[in-house]
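One chain comes next, on its own, written out as structure tokens in the form predicted alone.
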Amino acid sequence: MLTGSVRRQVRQAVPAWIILVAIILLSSLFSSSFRTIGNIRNFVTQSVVLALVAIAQANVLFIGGIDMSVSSVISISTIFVALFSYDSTLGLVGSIALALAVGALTGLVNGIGVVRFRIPAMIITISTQAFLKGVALILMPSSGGRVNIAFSSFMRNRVGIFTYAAIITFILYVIFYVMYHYTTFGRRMYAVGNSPLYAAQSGVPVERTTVITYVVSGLVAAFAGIVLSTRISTGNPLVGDSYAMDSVAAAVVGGVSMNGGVGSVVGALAGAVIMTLINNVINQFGISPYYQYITKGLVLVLSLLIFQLRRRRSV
């Protein structure tokens, strides 16, 4: 049974899950094509990558940071898998290890930039984002390469409506849920997000916690890129561009505070599904895809307003 602070953090996700259920019910009511098995399978597949990146973004939001470099980490990860997993000396394992290493190194640079050089998180992560984007474009100016066929097929295999990639993503959510709410490291993250000063005074290693958090974010973003490569079967230097803002929106829609210390990955999952669902519904109803940006913006603003109103009432 959830008690204390865990219950309070998870409760932040309730509005997002209510919105998600409402969207699904209304869409099913007004669109027969929405509730088809084919569309549901497609929707689940499309949700996986953003759900993974939402973990990475929520991770740093919990400590009051932000990570815009996730987009370029995703892109360059697809390139490494496409270049080296099919026919090279590195092979599948080597290409995955390389992608994860670059993600971890990016997180390490971001974390050190924040804690040692006092660079604002937005600035340092945009800088690493730009650097990696340049490297990605040099390695692969346009979409290309080839992903290991056996690996791609494995990740696309299904159990009912869920691909293996979706099942792995769900398992990761369970792992991170336990880590955030029931481990010392998770409690330290929330403490840093609520107040770095008070956390330090309480004996929390603020700098180390911050650096590790960014490294974890980079690792998860790299894994998201690896999963994405199996879906598109190629590498692409620009494929991750939309995920930076979408992941922030997903986390915030799910009740994760941009000020730090509030929220749960339970909400990040709901937010990721909502953001993907918006695209799916717009396509199902034949609405211009340009309205996706307007709708996402409105949902994000509304979520921020609701969160601020709830925060004022609790003060």
Given for the second form:
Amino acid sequence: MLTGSVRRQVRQAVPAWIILVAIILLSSLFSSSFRTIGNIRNFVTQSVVLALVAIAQANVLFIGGIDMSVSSVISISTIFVALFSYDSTLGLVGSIALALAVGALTGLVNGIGVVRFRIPAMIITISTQAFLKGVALILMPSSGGRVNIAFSSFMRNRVGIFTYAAIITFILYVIFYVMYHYTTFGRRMYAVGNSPLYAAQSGVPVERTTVITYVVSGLVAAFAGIVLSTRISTGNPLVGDSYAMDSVAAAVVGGVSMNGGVGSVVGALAGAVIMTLINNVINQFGISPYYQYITKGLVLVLSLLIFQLRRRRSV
Amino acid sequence: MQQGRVIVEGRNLVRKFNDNVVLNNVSITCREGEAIALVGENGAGKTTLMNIISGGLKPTSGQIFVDGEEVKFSSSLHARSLGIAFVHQELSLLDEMTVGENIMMSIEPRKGIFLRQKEIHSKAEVILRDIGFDIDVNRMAGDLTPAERQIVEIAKAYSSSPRLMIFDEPTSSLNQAESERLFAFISRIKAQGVSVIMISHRMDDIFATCDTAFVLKDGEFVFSSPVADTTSDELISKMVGREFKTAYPPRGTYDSGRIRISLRNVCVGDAVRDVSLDVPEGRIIGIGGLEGQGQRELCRALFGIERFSSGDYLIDGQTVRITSPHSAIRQSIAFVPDDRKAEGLVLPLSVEENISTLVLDKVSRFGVISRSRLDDEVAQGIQELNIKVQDPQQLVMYLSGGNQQKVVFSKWIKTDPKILYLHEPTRGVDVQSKLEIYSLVRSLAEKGVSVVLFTSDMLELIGLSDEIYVMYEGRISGHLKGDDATEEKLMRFSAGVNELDKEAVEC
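Take the protein just shown as the form predicted alone and give its structure as the form predicted in complex with its partner chain.
Full assembly next; the chain just shown is listed first.
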């Protein structure tokens, strides 16, 4: 199945998986509390949201963009679910639909800003991030609301160590993996990410591909917010904040190039789990949580170095 | 060969860039099974004409007919859908994709929304075989050699089953054997009724593959003939022979006999090979040739933007290692780059800020800029070069090309250079400013500055240089005194056809 460029793209994920396995092995070796089934279960649950956002982020990184608005889309999604889902099934469906619609709309604005008005992706997505954050704070100035109990307990159901949320996330990974590597749309995304000019000359509809990609990212980010709301059971206008940077870090650690056109969602998954693991491990060893940031920073620099060196060697 | 059915016809095509007419009333007819060689000097309008025919550029006026019906191309994609494919010279495949995926980009075989990877590669393989080359379709495009990339570009163009294929210098990165295979391919597609246009400066290529020669000069059609009825001498004489429209300053009198710069067998990768030359103090040395023969790499290596891969670079008899523009500037070297908007100027800044970039140390004390000294320096610079600005605070981006270029010169003159490297110094500059720049350059030389002028404008080369070196495929193919140079001689060296070098080198 790994034919042509797919093999090369998937291979980008290998270092991340090696690092991931190494962290798990070392932590299990040195921390007895880490290797308990409870902690592992806990940590799988913790990984889910970042893993979802990492799809959204990798998606736009593939076409050479970036999406900083994911954080606000997540926050506002938790608010919609917390405000409208509690009383009825209709409210639940409506709130989910509303969250997804806002996510898609944000993506549409980002995409159109990038292709029509030539605004750098970083700038337009920071703008929509700020705008949505304002809306979220007006709707719900501090954590509040209630999430439909049936819905949140459904998402928390388990098969083995995996919650339903984790299983849905995994299925999404499979779907996106297939889309990136085995469909014409995925091929167009990689072409756009590598060289928009050349893609256009080869007959790829660059603008449409770009806009759709941003919309898909918005949708996935909104879904991540919905899943997050079932974990925290409330809405929160700031709960998504850390995910913008963490998702970029997860994707990059997973071998997705920030220059576009290189990497695989397989790596983003490993990257997301690594970033979550860092928190978990630091907690398990009883180290001050402030070291989380230092460690995350170091891991990010280290993985960028690895990819730079690999690239230099291949040139 | 005038009997084939007409596939594409351009009638009375005109293209202007602002007031600059680059293509004037040219008509061209491409027939089934006919190969046209499009020849002319740099800037004759060849590429412009081909861009118009292939939809990449809209004509200012004139008509294009495909199969006898008038069309207005909305894009190069539109032209491609009508069977016109342009194999560009700039090589730009997607490095992260395989050869097969590149060739089949946007015409991939698929099943629903899914790609058929196997079929993509097998079809690409067939296309490559048709062309006569055997490149592994599973290799990454990023790993290919320039020659292989060129072949893949051709395969990509051919994959859309074109009826008119346009090649821009297709053999420039191919070796002899590869070129011959390409020619065999061209003969085969001709036999199938495909029409071919080949831009080329290699006379051998033209005589090997083409049926008709089509000569452009200064954007105008000058000559067309069946290849069988003409000679390379005749073609060259048709290409050249422009009039000297500009007055050049008299040649230099400065002669100290000292050599300022010596290059001994310098190479820059494969682009520049074994170049040796001497630049005396106070002289203007011109480097000419067709575009892309290594001039760009040579001048950028001289200024430290690129590195020499081997050979010696001596200034005043001392070997120097110039590894960055910074170290070049410390050696009193100045460099006027060809792309002033990107490299020569900071467009959104003022004239003052641009002129003073390199002399801030001179006008400041303990790191604090002295306003009055800065103003004096800038005012002096503006006056010296007759730069037309209302105010030194005016932004450079709003100046004309000529005034912008004067700002670049002014910036460098402020550093009191001993050596001045000029790369296309008058590109996009109006006639008046051109004259001023020429006399400025000459007056600098008269003060002892050694000037090396890299230009593709042959008249400028002849008019300004005391000595001329011509580059062809990275090597020096000829060396002439400025007084002896004629366009015809230079063209011969440039096209690599001439073996008269021997006598000329002894100047």
